[in-house]
Each structure stands twice: as C-alpha cells, then as structure tokens.
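Take a look at this one chain, the form predicted on its own, written out in structure tokens.
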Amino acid sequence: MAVAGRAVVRLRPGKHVPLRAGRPWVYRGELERVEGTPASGDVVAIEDARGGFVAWAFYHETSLLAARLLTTDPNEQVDEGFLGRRLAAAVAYRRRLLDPVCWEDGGACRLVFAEADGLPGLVVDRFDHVLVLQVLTVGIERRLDAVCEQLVALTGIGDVFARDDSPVRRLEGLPERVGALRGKPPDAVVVREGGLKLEVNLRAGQKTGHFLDQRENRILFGELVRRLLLAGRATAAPPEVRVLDAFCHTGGFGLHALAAGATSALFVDSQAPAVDAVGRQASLNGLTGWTAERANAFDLLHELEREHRRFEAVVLDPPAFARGRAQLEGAYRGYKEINLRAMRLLAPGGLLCTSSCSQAVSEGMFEGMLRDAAADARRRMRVVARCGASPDHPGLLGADETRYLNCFFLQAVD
C-alpha cells in the first residue's frame, strides 16, 4: 500500500502478529525492507509483508527498535492535533482514577506514560506545580515545542523540568539534558504522599525525582503495618515494631511505617545522598526513632542474621537486576538471597513488603522465587497482597515489558 508522502516499513512474514496483539514497537531485524529514505523522528506506514497497513510509527535509523507505533488507524494524521489528543485523553484518564489530592497543592503523579497512552518515549510527572518531563525518542525530542505548548494549556502548569539523562537518550542519539524547559521550575519541591510530605530533588533525584511507581504500594505498607501489627494489641505497653528499610531510596516505606506507629526503623542504602535524604524527610514530617546507615544491603543483611536481629517489618525495594533476559539466572540469585535473608530476620507474624523492577522477571519467576526462598528459610508466608505499579503508570496487554513492577505483601504466619 503505498502513501504518498510517507516512506514505508515492509515487515517479514508473520512479523506483523505481535503488533497487532498489542507490543507497541518494531524491532530492526523483523524489517523486510524500507521504501524511501526516512530520518529518525519521522512518521512512516509499517505494512505486512503482504503490503497490508499495520500502523503508523515513529522511525529511527539505528536502534534496535526500529519503529515505535503511534497509531492503528490508517486515516489518522499524526501531527499536532494528534499530540494534543493524546495528551489530553492521558491526563483526563489520571483525572478520573486517581484521588483528588494529586491535583491539589503538593500533589503528584505520572500524567504521561510513554507508549500506555500512545506516546511512545514521553513522561511527565507532576511534582506540586512543576512538569518534570523525560523525553527518550527523537520522534518526540523533535515535537517538544508543541508538546511543551499542549501540556502548559491542559495543566495550566508553567513550569517544566527535564530529566533528560537516562542512558536511553544515548541510544536513540540525543545529549543529555537537564534543567528547565518552559518558565523557572526549582531545583526541589515538597509533595505530600499520603500522611506524608516528601522532599523531591528534581534535579539530582532518581528518574524524574521521586519513584511514583510505588506511591501506593508504600501508603499501603503503611496501613498494614498499622492493622497487621499494631491495631487491636491490647497490651499494658504498645508492642514493639521495628522496621527495616533496605534499599530504601529517600525513605518512604519506612517513613510510612514510623508515622502509622512503628516504634523504629533502620534505613540502609548504598548512595550517601539517599542516606542524607531519609533524616531531612523524617525532620519534615517530625518522625523520630530512625537510624539511616549508608552500607550495600547485601551485606548488612547477612550481618543482621549473623547477630540474630529481628524485625517486626522488613522493605526490600532494590534497583533492577536484570536488565534484560540474560541476565535472568544473576537476577533470580540475588533476589533470592535478600530474601531469604529478609524472611530469616522477620519476627514471628511480621510482614515483608518485597519488589522487583526488572522488566525480564515477570510476576510469576518472582512468585516462584518466593516460594524457593520461603522454603530455604524454613518459613511458611502468607500472601496477604500482591501489587503493581500505581494506576497512573498502566500497563499493556500485549507488552510484558510494560508491566514491569512486582509487590508483595507476606507475613510470617509461623
């Protein structure tokens, strides 16, 4: 089918069956041929190998990903009408589901997921009245105007942050980036998140600042380490709970834990900012009996064990360790070790509250890690939930990778 004006991605036979169940993207070695001579960032039709419209995508010249779909309908024209639908459909979603205090003062969350709204290397996060944006494709990098544009007149929001330093740029050819795009954002703002208030360091924080992934997943550890282990203990003393927090980033598991009651909690992360960044946030919110140590959480976990410390809580929120399918083997290695560990350390009826952000471990080989690991601990665990990303980070039927968080909330029931 030829378009005039549009250069054309032939795919092999049978390459076009998993676009049309849904994965979003093209790779370079499902390409048959490609008719014209497209730029990276340009629009292109992907047809079957039979010449049969699939989509119209961005384009790029290089990457592995040769093709991130925009559209299934071969009447719809991509251009600023397009971006401005988009955007508006992602943010009125966000609207709908999620309560109302992310859009009041100090609210937060994710507006724009990338390819879960149809925009294939586009995040915004909404930190109180600033716009963080990550742009990681060139089809995008090469709208941002008008992305900017649509995005300050749906919000009403002025001031945008980029976040342009993930690795990703690199592969799709763009610098880095980082600083403001649109009027004069700060460096930091304060968001509230739950009970809480949370510093987000725009600037030099992780991702876009803050991991708004797990927004929900740490409000609910909170309650539960409220109803599981305080509420209804009717003892002469208040019942000690002690909270550790590993990998713990700025600290919001634990922090969630200590304003529902805990009596303490030890931070442990590697990164001495992170560590630096749990005290200001206690001293925020007036929290008190917390100890931040900064140590690789692989090893105090077997320190722990070695003196017998135990737990009441225990959050195990790592960084990915799998990257992607080759390095599954090292992944499930080290997810099982933490925690065993973890599980060896909780007091009788305490809780783990234990993730994984590896796109390649899906929620089954994390659940069946568990289970491994519960068994060499000689620990027989509830599941009292199991989570994923917080709604306004969707995932795709079709794309696993998308869907790419895993929580779980156990209890020692022995």
Contents of the next structure:
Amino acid sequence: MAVAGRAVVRLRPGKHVPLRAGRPWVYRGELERVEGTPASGDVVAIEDARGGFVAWAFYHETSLLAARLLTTDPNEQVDEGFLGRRLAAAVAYRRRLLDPVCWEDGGACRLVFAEADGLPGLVVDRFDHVLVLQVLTVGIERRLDAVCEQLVALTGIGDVFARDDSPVRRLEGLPERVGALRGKPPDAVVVREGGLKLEVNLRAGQKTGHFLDQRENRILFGELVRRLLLAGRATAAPPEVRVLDAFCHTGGFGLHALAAGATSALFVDSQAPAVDAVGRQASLNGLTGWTAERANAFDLLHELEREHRRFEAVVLDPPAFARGRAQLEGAYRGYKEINLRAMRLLAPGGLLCTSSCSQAVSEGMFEGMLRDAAADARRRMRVVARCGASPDHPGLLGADETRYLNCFFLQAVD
Ligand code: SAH
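Pass me the form predicted together with S-adenosyl-L-homocysteine (SAH) as well; I've looked at the form predicted on its own already.
Whole complex next, starting from this chain.
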C-alpha cells in the first residue's frame, strides 16, 4: 500500500501469519526489505510477502523488535485523534471493569497497558491523584506531549510523573528520565487496596512504585487466609496463623494477611528500602505481629527449613528468573528450589501463594515445576485457584509474552 510519505516494510513469506493471530510486533529477522528510509518512531505500512496490507506500525531502525503494530485498518490515520481514541478506550475499559474504589481518593490501577491497549510501549498507572508513566518506545516518546495532554483531559489529573528508568528504554536508544512531566507530583502517595492503606514511593520505589498486577492476588490471599485458615474454627482461642512473605517488596501480601487476622508475618526482601517500608505500612494500618528481614530469600528459606520452622501460609513472589528462553533451565531450577522449600515449611492444611512473572515461563511449565517440587517435598498439594495479572493488565491471545504473570494458590492436603 503506497501512502505519500509513508515507508513500507515488506515481510518474508509466511511471517504475517502470527501477526494475524494476534502478535503485535515484528522481529527484525522477519523483514524482507524496507522501502524508503523510515526513522525510529515513524509510522510505516507492514505488508505481507505478496504486497497485501497487514498493519500500520511504529518502526525502529535497530531494535530487535523492528515494528510494533498500531492498527490493522488500512484507512485509520495514526495521528493525535488516534492516540486520543486509544487512550479513551483504555480508560473506559477500566472504569467499567474495576471496583469503584479504584476511582475514589486513594484509588490505584493501571490505566494503560501498552500493546494490550493498542499503545505499544506506553504504561500509565494511576496512584491517587498522580499519573505515573513508563515510555518504552521511540514512537510514543515522540508523541509524548500529545499523550500527556490527552491523559490530563481524560482523567482530570494534572500531576504526571515519568518513571523512565527501565533498561528497556536503552534498547530503543532512549535516555533515562525520572521526574515530573506535568504539574508538581509528590514523591510518595498513600493508596487504598482492599481494606489496606499502602504508601507508594513514586520516585524511588521499584518499577512505577507499586506492583499493581498482583493487586487482586494480594486481596485474594488475605481473603483465603481469613476463610481457609481462620474462619469457622470452633476453638476457644483463634488458631495461630504464621505467615512468611518472601520477596515481599513493600509487604502487600503479608499485610493483607495480618489485616485478615493472621497472628504473625515474617517479611523478607533483599532490598533495604523495601524492608524498611514494611514497618511504615504496618503502622499506617495499625497492624502488629510483623518482623521484616533484609536477606536473600534463597538462603533464608534454607535456614528456616533447617530450623524446622512452620508457617500456615507462605508467599513467594520473586522477580523474573528468566529474561528469555536461554535462561529457562536456570529459571526452572530457581523456581523449583524456592517452591520445594516453601512446601516443606507449610503446616498441615497450609496455604502457598506462589508466582512467576517470567514472560518465558508458561502456565504449563510453571505448573509442571510445582508438581515436581511437591513430589520432591513429599507433600500432597491441591490447587485452590490459578490466577494471572489483575484485569487492568489484560494479556493478548496470540502473544503469550503479554500474559507473563502466573499465580497459583495451593493448599497442603495433609
Ligand atoms: N510481593 C511484592 C512484589 C515483589 S517484587 C508486592 O506484592 O508488592 C520482587 C521482590 O523481590 C523485589 O522487591 C526484590 O527486591 C526482591 N528480591 C529480588 N531478589 C531477591 C532475593 N534473592 N531475595 C529476596 N528478595 C529478592
């Protein structure tokens, strides 16, 4: 399709098929040739090997991801109106879907999730009255003024903060940037999650400050602790529920359990700022019974096992162990080691909430690892729930990489 001023990217034979099945990007090795001299961030036409139109896309001159699809409608113009429509649709989806508390004072949710919202490389989180952006493609970076303007108009939120310190930006040739894009955003805000108040450090916290993809799973964990472990036990004294929250960041999982009535929680993270935050979060919510330790969770799990410690509930929420397929074997070993140890630490009837956020680790592979870990730990485990990311982080069928989060809730049968 020839459009004046638009370059054309022709694909090798058959390489349009995964795109038609939902994959929203083109790898450089799939290009047959580029007609014209598009710069990074330009909109180009993607064509199949026979010259049939496939999509309009953002082009990149050097990245392994040579093009990111924007629209498969040949007549749609990619201009400010296009960005406005996509942003409005992303916000409308969350408004229909999410608990109304996400929109009240202290509400928090992901408003835009990149490819899943047809906006490749743009992530927008709302924390109370601040929008936090991650801009991960040149295509969005070049249109950032229009994006900010439309977001402010759509949400009525005037404080916009950039957390552009992700290494992904380097692959696109973009510099790091942390600071205000609009207004005067504060460095930290307090948001509500379920019945909890959580402090989110926008400037120095990990990623955008708070891992919103696990929000529903943290709330469910608190609920399951209450229903499975605490409620309906006809004992004079409430049963003891000891929680281990490993890879805790600012402690969301364990704090939900304490709020539900757990007796004690041991929080572990390797980063001092995360461990320090746990105490502040606990006092913000009037919760007691917590201990926070800065440690390597692998070592600590080993040590707790040696000491024959027992927990009624264990959380494992590590960072991605596999960045790509080449690291899968090592990742499998890492996941199996921590899950095996966690299963051994569980008291009879105990609950394990275990996650993987590695893109390359499929749900099937993660489940296989859990099966192997349970067999080696000699624990019979049943699957209470299998979950993914919160629905404000939807994935795309045909692009498994966008469905990166697996979270299983398992219970030790005996
Ligand atoms: N559960 C958290 C998110 C965890 S993110 C929440 O719901 O907010 C993963 C965390 O693991 C990060 O805080 C990181 O600092 C920590 N981490 C990474 N490697 C670790 C290790 N070897 N031992 C302990 N913590 C580690």
